[in-house]
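Quick heads-up: it's one chain on its own, the form predicted alone, in structure tokens.
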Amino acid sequence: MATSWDAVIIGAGVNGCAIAYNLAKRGLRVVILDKTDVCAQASGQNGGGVRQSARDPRELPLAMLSVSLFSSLAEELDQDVEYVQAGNLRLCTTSEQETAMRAAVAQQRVDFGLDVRYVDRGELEALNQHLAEWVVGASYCPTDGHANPLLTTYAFARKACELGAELRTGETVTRIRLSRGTVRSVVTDREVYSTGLVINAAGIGGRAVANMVGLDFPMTPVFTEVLVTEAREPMFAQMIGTASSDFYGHQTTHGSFVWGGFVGYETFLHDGHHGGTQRPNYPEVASAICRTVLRYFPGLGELNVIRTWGGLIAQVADKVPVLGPVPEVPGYISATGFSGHGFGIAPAVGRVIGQAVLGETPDVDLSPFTADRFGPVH
């Protein structure tokens, strides 16, 4: 059976669902496939960070645009998305590193004017007294901070289908037919949906996808996990990071931490069996990112885990998404290859691509964005 929609939009991550919201507040007919279900991957397994800091240049307008976002994202979705404006902390432990963060701090206040400095271990101190007496300083971005990416995804996608849209999980897209170069329907295991455009926020699957319409980019399934502890008192609001990149993660409003990291073999550690559909937990993953955190934050050392979960993300060669239409294929607009950022600029990336599909000029330029940057697409 054939059924005819304005948009399909591969994957019900926090991006597709954060672009379904946006076309279907401006009238479009949409839906969203996912062959698992929402937050199936990456959108479900982050640190729930909202930066600006540290972002690669060509990702900070974005990230820019999305704090403005989520300042009013509760009060537009009718959701509590547990977002919390406290600033970001990147740690630094040796001079190389505060040499280093001190040039980042300053281009990004110089380049983009971000509200972005350099503390040293004095004044860090004052921001947060739980950390351990190596680290000697961190950029201090005030404006950044973190959110819950389950209960953002899920009000994004539910927003949408308030609005019309509609949400079709446990089917997998086989196909995308084409009719002398441009998009004509996109094809499942169950139904053909007729459509002029298609969205491919598929995530790890994007890659899969883009090879579907003759397009290719490079792209790598990277595992990741995170876990969360048990409640107990404030501690500290910030958004956490390190200098080195080894973990990430934040206290939530509940109390409990959430703490993600890397113990340096993940884009090993998938099952290519399971197709990237299953998330399993590796047991030295869970342990390393506690050994350093408790790096940082000795204090914790008592608390308990209670669970932990794992999923794969999409890394791109240069570790920036490649976004917006694709000219040589009319009707393909790409939303994928987040690599491990999306998450935070979600809110702009709903935005901007439901402007590219309507034809406005985008609130960020894509131009930084497109896949032909690795070289010819086809």
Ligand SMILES: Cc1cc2nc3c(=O)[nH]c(=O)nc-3n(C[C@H](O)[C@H](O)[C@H](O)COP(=O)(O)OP(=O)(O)OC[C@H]3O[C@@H](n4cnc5c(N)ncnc54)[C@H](O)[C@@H]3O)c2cc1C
Given for the second form:
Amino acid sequence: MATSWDAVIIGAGVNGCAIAYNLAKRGLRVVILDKTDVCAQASGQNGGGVRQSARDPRELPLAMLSVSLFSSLAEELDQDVEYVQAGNLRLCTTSEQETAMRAAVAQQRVDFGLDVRYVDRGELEALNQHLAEWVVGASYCPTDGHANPLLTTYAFARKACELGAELRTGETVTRIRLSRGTVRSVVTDREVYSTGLVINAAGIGGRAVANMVGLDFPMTPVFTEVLVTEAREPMFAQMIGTASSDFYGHQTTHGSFVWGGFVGYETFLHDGHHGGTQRPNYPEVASAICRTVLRYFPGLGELNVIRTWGGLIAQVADKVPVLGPVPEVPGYISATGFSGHGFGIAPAVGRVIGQAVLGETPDVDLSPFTADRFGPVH
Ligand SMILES: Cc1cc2nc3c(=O)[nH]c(=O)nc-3n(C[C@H](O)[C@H](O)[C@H](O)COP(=O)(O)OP(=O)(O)OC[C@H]3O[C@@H](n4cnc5c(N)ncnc54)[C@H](O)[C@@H]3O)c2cc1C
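Please give the other form, namely the form predicted in complex with this ligand, since only the form predicted alone has been shown so far.
Everything in the complex follows now, all chains and molecules, and the chain you saw is the first one.
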């Protein structure tokens, strides 16, 4: 006879584990299933940015909730997750960028009350003494920051398990069975899990999982890369981005710099020339990211790169997730499609999906994230 579970979570990335933690904390019998392992995909590959600034307005309330939860996460999960709340600087190099950035921060301040402002070159120099002369100013959000994604994900997983959740790795979900349109069980390559509630937190596998219940939405994997340098004495603690979005990153608490970015090459490589989605990363891309970083931080030229890696972003057509219950399929909840910025909002995702499961009003309105925003779901 199949074991019965209150909830089956597909995917042991940061979002699946954060959801499991929130459900286990509320007394639900939960199992997390992953075809590989904890942190096997995007949650083990990302740049660690915890950012509210420059978020899509639909996602900003989630990002603001998440920042408030990150402040006490170490205490809550009994694990230092290397959370540093030292602000985010989004650097501008032209007067056109400055004009657009001033307008963007004004809107985020007025519409959402976010503590963000434009800082000109003089104030910027007081915040960060290492910038090249061509940087004219930046947006500055003092409550943004960064954290260690592996420590955070494992901390959620460990705490969920301490609270009674089960984690089963190396097990692939192949089917979700419905009865009269309602979730009844989850089938893997090993076992059948009887449940009335399945949560799709499968990252880039999320579209295939949605297809198992007859849903579809436009989501594609997009390849992106990260590099880490050798350690250096502390230089600056802010998370860095640019108005041109040509790179992002920060100096970790260990002294290494983690820099990530696209150079435009990856999409071309992704489109079939090198064997689909299972490619390694490419040395040309790391070199290009380094050249860009040095245009903004010329003093880092002596640092050696010690490791590079790539990962796939679960990119939805409008770049915000598909999040929440789907009324057409009772018992199915979506938590996928985080489109390259789903680490920073994971604590909030865990909280609001937990609230939705328990029939409470989520702290953040989930209506902008419905599966049917692209058209009928079936
Ligand atoms: C290089 C890179 C840099 C990034 N930088 C940042 C950043 O700085 N800040 C930020 O906020 N975000 C960043 N992101 C995005 C962030 O990493 C993701 O949005 C987030 O980790 C998604 O977490 P997740 O739990 O939803 O999915 P994932 O971590 O991808 O986990 C999904 C899991 O589901 C499992 N799975 C899939 N299908 C099945 C199946 N059928 N059966 C069983 N298991 C299955 C997979 O094995 C996987 O472990 C970055 C992403 C990349 C790739």
